[in-house]
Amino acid sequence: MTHGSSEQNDVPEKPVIITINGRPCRAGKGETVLAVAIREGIPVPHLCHEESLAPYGACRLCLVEAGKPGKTEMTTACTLKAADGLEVITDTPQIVKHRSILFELYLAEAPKSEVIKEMAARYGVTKTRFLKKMETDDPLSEKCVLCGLCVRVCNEIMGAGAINFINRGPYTVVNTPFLEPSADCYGCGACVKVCPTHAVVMEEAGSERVMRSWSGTRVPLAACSCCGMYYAPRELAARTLAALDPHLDQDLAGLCPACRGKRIAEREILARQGGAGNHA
C-alpha cells in the first residue's frame, strides 16, 4: 500500500490549460500568467517583473481582464496564478486605456527615460498632460519610475540594505539614507542589472567601484594576485569565498575568474600527464 502511494506522488502533475486572448496556453503548477505571456512570446507590458523576486504589481501596467465566461475582473498579470479553464485578455478597450494614462504618469515621472518612452509610444502616448517638478541634479538621471526592484535586490537577495525609498508621496525617492555615501553596499551591481529603465549607473574607478546613483559611494575592489587586474568587490569575493563548502584552495582563493581558470587546467594538465607517466 505504501510503495504504491509513493508511486502515486511520483507522477508528474499535469500541466493546466489556460487562454490569453483565446489562445490556449499550458501553465505549470504556481504559475503566473505574466510568465506564460512571456514564454508564448504575448505582449504585456511591465516594468517590475523579475523572476528572481516575488511578484508584487507595483507599476500596474500588466493588468489583464481573467476569469471565467460572463465573469472576469482586472488584475495584475503577474500576481495572478494560472488555473485551468482561466481565460485572460490583455488587451480590452478599458485596459488600453488605464495603460494609457499609467504612461501618461510614468512619462512626467521619469521624462529622460528612452524606455518609458518607446513602451508609452506603442500606446500611442507621446506627452503628458502630468507635471513634476524636476530636479536638476537627480542622481537617477530623471529615469527612476519608483519600481522598488533595487531596493527589493539589495534588501531580499544581497541582505545589504544599502538602498531605499526616501520621503513620502511625490517627494519619494530611492537612495542611500541621509543621500550619504553607504558603508553597506556591496558594489554587487544587482541593483543595476535589475533597473528597468536603466536609471542606476556605476563605473570602474581604478581600484575602486564607485555607484555614481548611490551617492557616490565608493566600493574598494579585489586585485589578482597573479595578473594584478581589479576583478570583483572585495568584500563581496571575500564573504563568497568564505560560503564555499568545500572551500577553495588558497592559492586559487586571491585569482580573477580568468587566472583561476587557466590555474585549474594546468593541474589537470599536470595531474594527466602524472597519471600517464606511472601508467607508463
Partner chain sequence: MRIESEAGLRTLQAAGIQKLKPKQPRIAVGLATCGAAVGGRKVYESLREAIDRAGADIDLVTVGCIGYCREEPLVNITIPQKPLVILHRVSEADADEIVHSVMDDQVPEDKALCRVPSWDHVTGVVMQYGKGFANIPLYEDVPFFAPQRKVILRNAGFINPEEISEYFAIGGYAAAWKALHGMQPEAIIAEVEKSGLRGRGGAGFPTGLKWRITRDAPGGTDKYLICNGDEGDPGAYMNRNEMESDPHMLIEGMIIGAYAMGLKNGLIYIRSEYPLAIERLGTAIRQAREYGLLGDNIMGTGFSFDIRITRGAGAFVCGESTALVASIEGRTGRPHPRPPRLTDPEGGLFKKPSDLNNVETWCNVPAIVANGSGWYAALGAANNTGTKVFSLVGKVDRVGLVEVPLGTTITTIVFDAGNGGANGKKVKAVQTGGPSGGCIPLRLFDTPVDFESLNRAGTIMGSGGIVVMDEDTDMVDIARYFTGFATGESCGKCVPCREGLKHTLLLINRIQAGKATGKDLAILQEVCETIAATSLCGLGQTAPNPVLTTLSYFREEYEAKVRP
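Next up, the form predicted together with its partner chain. The previous block was the form predicted alone.
Shown below: the chain alone.
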C-alpha cells in the first residue's frame, strides 16, 4: 500500500533499480525479478515461466533470496515484482541445497527428459536418490513435469480449453477430458511449442494432424487451393482469417503461405508492368 503511493508521487518515468547478485539492474514497472534476470543473462533455472502468461509459481526452481538488506526471504523470482532497492541473490547455500533436491525430484519424475538432465547437470545434479517413475505407454513420453504451460496456453491464450489437469497430487496428469479425442482442440500446436521438456508430441498424417499426446485427437488440415499442400488446421485457419482486419482478399485466403507469397509477388509485378507510368 505505502509502496504504491510513494511510487505515484515519484516522477512517472523514474526507473526501478534492483540488484541481482550485487549487480544493479534496471527493471520496468510491474516486471518480475525473473524477467529481469532473463534479460540480463543471469542464470535462474525455470520450467513453468512464459512471458505471455500470468505468473504461476509451480516449478519452484527460480527460488531466490530477496528483500531489503537484513530482511530477506526465500521466494520465487517469477512471482516477485521488481521494486526499487530490492536486493536479490540467486544462489545462497540454502537455495543450492533445496534446488538440488528439487532437481533430484524432477529427475525421478521425468526420467526420459534430456532437457531436465542437462538443466540439472548445469547445477551439479547428475543423479537422483529417489525412485524413478516407471510408466508404460505414457502419452507424454515420461518427460512431463506438470509445469502447466500447455494447459495454460490452451486455456488462457487459445481459449480452446481442450486439455486440463486430471486427478490431483502425485496422480495428476494432463490430457483431454475422459481421455477421449477432443472436439475442442484446434490442433494449433501451442502446447507443443511451449513444452519445456518436449513431452507433448504431434505429427502430420496426410490430411490430418494427430495430437499424439492428447488421446489421439485428430484435426483436419486445410489444403492449399494452388499447390495442394496441407498447411494449417482447417478450423484454425478459418478462424484466423475471419479475425483479420482488413480481410484478406478472397483469392489469397485458401493458399498456403508459400503460394500466398508467390501470388502477392505476381500481382505486384503485374501491377508494375501494367501501370509503370503511374508509379514512376
